[in-house]
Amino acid sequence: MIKLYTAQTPNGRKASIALEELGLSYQVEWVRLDKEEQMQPAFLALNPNHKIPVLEDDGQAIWESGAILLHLGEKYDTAGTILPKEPAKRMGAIQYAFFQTGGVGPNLGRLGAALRKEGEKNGEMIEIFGGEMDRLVGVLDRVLEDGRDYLGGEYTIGDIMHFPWLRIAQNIGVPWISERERVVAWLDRIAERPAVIKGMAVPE
């Protein structure tokens, strides 16, 4: 049985979409963030990294969501459902994966851990962040000009990467999100698929 050890993240989101995409059944540990579990030794056994998620699958734990992914692409996905068998579909798949884990992912995630900052906010790292961000999202939205569905055409681990961070982003109302429509439409677009709702939902 694959057991993911996750929480309420965007990172650890990434996991249980995909895993809902590809019909695998898995037992679903929430780690309590609130309460420090990932800093406890059980857990840090499994992910010196101390970070959500972790996928123990056949005895081996796999962290990183985007190794997760990659994992759960080339161990189960036969049909190709969110990892393609065609070479060059499949290396625009990683290549999406991993601007998402070196770009949205910390720029995001910076931005967001200045904004929640109690007391006066840092506002030159509020501009850093939030500027970089529009530009990796202009990014994407020059990807998605030619009139695709999806970051590499077809629906990939591209667009599961990005999906839960940047949803948080869409429905803050962000700007930068907001007045591009072709990226509200993929979002939109992703959302609607039924394993990305169930996915969204782990854990409960």
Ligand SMILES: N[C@@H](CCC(=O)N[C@@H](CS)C(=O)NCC(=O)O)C(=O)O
The other form holds:
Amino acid sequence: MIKLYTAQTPNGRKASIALEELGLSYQVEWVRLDKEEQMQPAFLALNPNHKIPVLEDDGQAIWESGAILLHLGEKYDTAGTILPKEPAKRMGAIQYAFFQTGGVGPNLGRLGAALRKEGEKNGEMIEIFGGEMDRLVGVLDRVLEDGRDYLGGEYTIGDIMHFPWLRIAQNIGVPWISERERVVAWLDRIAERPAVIKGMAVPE
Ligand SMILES: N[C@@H](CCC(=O)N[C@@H](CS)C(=O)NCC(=O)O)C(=O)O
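Pass me the form predicted in complex with the ligand as well; I've looked at the form predicted on its own already.
Let's see the whole complex now, leading with the same chain.
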């Protein structure tokens, strides 16, 4: 039995989108971050880093969204729906997944935290992380320049890793996305997928 510990956040939604893409049945455990449930001993026993998502599969607790998507792809994706079988394409998918965990994930996370901070805003932090986001989205725009539909050519875990974060930024209307038509079209293409629509609604 697969259990997904998640919350209404972009990192959690990467996992629910991947589960939906693979048509797997899973039980959702909504971890209330606003009540600090991630700091409870029972949750820390699953993930000492006190963060969602965590995937429990056959007695193994897997944390870090990138590791979860790779696990799901390796164990369940017999058709190569999100993790291609062909070695070069497979490595491309993994490359973009790593690019997200080292780039868009932490930078957008810190930018969001700086913007949400009560009281006086730290303008320097907003400038640093906002500037880096502009650069990173510029990299994605350059990748899409040759007319490909998805980052690695075909739709993979690399796209899923980026989508929930950048979709939120797009919806807020930040210029570093709205001014880049190729990136907007790529996000809109992913948003139409039935599994993405379902995965983005978890947990409800
Ligand atoms: N690198 C982690 C980041 C996960 C993460 O930042 N999760 C946030 C919600 S989006 C969280 O659980 N925060 C609670 C906390 O830090 O205590 C991943 O990709 O899974």
